[in-house]
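A lone chain, given as structure tokens: the form predicted on its own.
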Amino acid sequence: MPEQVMSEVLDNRRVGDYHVLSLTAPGIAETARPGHFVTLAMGGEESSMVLRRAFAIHQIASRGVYGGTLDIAVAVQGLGTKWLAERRRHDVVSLVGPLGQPFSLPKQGVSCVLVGGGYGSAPLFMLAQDLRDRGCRVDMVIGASTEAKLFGVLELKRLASSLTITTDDGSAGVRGRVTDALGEAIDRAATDVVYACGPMPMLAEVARISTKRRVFSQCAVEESMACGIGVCMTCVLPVVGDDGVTRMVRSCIDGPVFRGDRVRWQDIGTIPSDAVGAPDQEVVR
């Protein structure tokens, strides 16, 4: 079950264009798995920002008197993330987690390709280590618009059998999008499973490429989450179930990890007419 704790900031460091915050998280870090996320309250007790923000868990650790700790990667995009990026050591924030459904891990050693877009590569660190511990081969493909928006390149090189880097402007690695290099990476490693985290258009293309090559894919979606606990219904998207029926499911509790071939990527933002409970006409959210 998720827990709510008043978490102390232990460190705030810059990694390219991002901030990585280390937070005390007793009771949360011990049960967190790759793909889980947490939510943080923004602005302190007197803030008018009533909605929490969701962040994928980057790494977890055990740190003596602090108990479990966890790291999150923050990209400054608005007032809430700007406030969070300004937190300093010993500041206190309200933290809830672990939330969501984590990545499913293979029971035996298989060949895996991990795909990250921008700071979407942050949750892949824990995943890569867990896969290696299970005897899996781990290859990585990460990309961003520019070199400054890549995340954790040096650490990923140590975790992966191979690392392919792409940037839209060619400032690092190969010029192009991360999905431009995915097909070759899958073929080269005789891949069994693809794991991905990043922007929704990237995930849709990852799922398409994987399905075309008959490779199983798991995608951690980046839908907007207002509550993070399944109450508000702002993060719903159409997903095909085991029975072949489309349902509007909640990213925060049914995901954020879904099978890539089950998400109806082209219909995100709508309620398909054949979905369970759909109105007579398609409704744009």
Second form
Amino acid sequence: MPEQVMSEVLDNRRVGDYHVLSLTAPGIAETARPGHFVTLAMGGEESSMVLRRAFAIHQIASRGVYGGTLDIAVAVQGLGTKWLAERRRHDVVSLVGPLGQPFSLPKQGVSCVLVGGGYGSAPLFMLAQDLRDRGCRVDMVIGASTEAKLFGVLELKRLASSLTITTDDGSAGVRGRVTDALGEAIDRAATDVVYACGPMPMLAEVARISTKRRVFSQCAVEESMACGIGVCMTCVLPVVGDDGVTRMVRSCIDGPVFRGDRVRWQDIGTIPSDAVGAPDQEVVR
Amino acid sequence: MSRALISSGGDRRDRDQQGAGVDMSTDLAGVVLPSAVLTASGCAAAGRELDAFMDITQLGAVVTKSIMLKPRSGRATPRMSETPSGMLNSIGLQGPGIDSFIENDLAWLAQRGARTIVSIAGETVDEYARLAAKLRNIGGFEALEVNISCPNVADRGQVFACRSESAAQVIQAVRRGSDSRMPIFAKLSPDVTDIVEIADSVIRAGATGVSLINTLLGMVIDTRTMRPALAGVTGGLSGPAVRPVAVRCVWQVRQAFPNIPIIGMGGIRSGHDALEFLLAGANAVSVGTAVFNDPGAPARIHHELAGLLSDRGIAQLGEVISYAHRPEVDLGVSPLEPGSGFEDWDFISE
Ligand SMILES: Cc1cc2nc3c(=O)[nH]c(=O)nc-3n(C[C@H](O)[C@H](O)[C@H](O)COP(=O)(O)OP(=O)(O)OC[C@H]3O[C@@H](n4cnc5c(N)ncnc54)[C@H](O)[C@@H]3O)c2cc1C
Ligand SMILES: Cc1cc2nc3c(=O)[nH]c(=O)nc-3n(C[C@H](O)[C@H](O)[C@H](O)COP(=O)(O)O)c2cc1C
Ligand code: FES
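Switch over from the form predicted on its own to the form predicted in complex with its partner chain, please.
Let's see the whole complex now, leading with the same chain.
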């Protein structure tokens, strides 16, 4: 069950181009799993920004007097994230979480590749730790447009059997995209499962590469969300269900983690004509 | 008492105990709700998700997402864009269709013990009639809210709510299809020249009351992509940005119809905002967009409102309904307490 709390900022530090905020999260941190996200209200009670912003849970900890705390990694994009990046120790923000469906973890010790693009590597830390604790092999492919936008590379190196880094401009690691390196990583580690978080085009490609190699993939998507709790229907995308039928499902409640082979990546931003309730059906009838 | 009513006071987000003694119930056409604070259609789904953030049985009622006859996928994404103190949405009434709604959502709400107002929407007059018929004998809800801000397929996509005749046709069809005792609220669009004229036509057609307001038609262009921000191009504007428009609509309709029940909404995010709507003439209020910012908003607003009424020495919420309409010069005689004298008043100049 998600909780809504007034959270205190414990720390705000720069990591490359990102701001990592540590927040008190009583009742939230305790139940958070890798892949869950939280939402924060922007700019105080009278703010002209009426919508909350979503962030993946990066780390959780238990810190003595504060109880459960959690970290998020924030990339400044617009007004809301700019405001958030300016928060200082002792500032108070409204926090809701944990939200969404987390990554599902294998029962056995299988071989996993974790793929992160930009701040998409943030939720992979907890995931890598949990997978290792279950005896899984963890290889990582982390990429970004440029070195300063790679997130947490040093720490990830400690968690993974191998770490491949890519940057679009070649400022760190291999020049190119994570998806250029993924096929090789899968082959090398005899991968059973691919986990991915990052921009939508990256996820689409990760899912394609994995499915083609008959490797199971789980992707944490990022859709624009008004509520984050399942009441508004803004965050939908076409996903094929167990029954083979496509539905427009809410990524905040049914996601953000989806099976890569179930999301109709090419049809995002449209209503496929065979989706349940699609307007075309009316015409046919 | 009158003094306390006139002088404003109390902290905006005061979640106090003093409000505990206030009778917060309201009467909507014979349906007595224990709280005048409801959810707004489309901003609370069918109550289930919000139950994690507040006890939905404490709400006046859950007003459910407008349901159509058949399952519906809605519009393409992006479906929303944040705007100054508001947002634009173009969801396109995505939903499971009436049969699934009755079987799953309405059943869950009844089992949970929540009061429910069912919102319906259609593309033709006949579709509204069939929805009313489907809901006729099943019970489990307090009232119908008829969302007529939908394009009328038979009239080149003109919105029902924007024309007196088509608005009246829908309400008449729903009235005929429903039990005669079922309260019917026609939900009106503010995008009209004269909202009183539309209210008049739906009341003549058999509406028990009106819900004011639905969203305002708006548009945002993304200057980066240099295209409309929403896949649906235009969308409905909601949130605090629309509140003065909504208060004006409630005021005008209340002035024309002193006795019909009105559910007011549009940008309510605090107890103060709710009080403003009651003073303008609303018998109950719905909280929409504020839920996205604060999932517990309806419960918070209920408590804030109770505190504000208590601050003003008001024992029953009904006393403030339409109170802003009282004559300007009341010579020190408050309608709330006819005997009160001039000396009780607090003057702003102090
Ligand atoms: C499940 C999920 C997890 C996320 N995790 C992270 C994270 O760990 N770190 C991080 O830096 N960012 C993350 N994001 C993206 C982050 O929510 C957006 O960057 C942020 O909302 C932008 O807000 P803004 O006010 O700065 O930008 P603006 O562009 O001014 O925002 C305007 C509106 O658009 C929405 N919006 C804009 N960009 C995005 C986006 N990329 N995704 C979703 N909504 C958007 C905002 O929520 C807001 O309603 C995540 C998004 C989702 C949906
Ligand atoms: C995302 C969203 C979906 C909505 N869906 C519906 C709907 O299905 N039926 C309806 O009558 N009104 C719908 N509305 C309008 C609201 O019920 C309400 O009338 C309007 O948003 C103004 O109130 P607010 O400013 O408190 O949100 C919707 C509004 C939003 C923001
Ligand atoms: S963001 Fe509101 S339903 Fe998903």
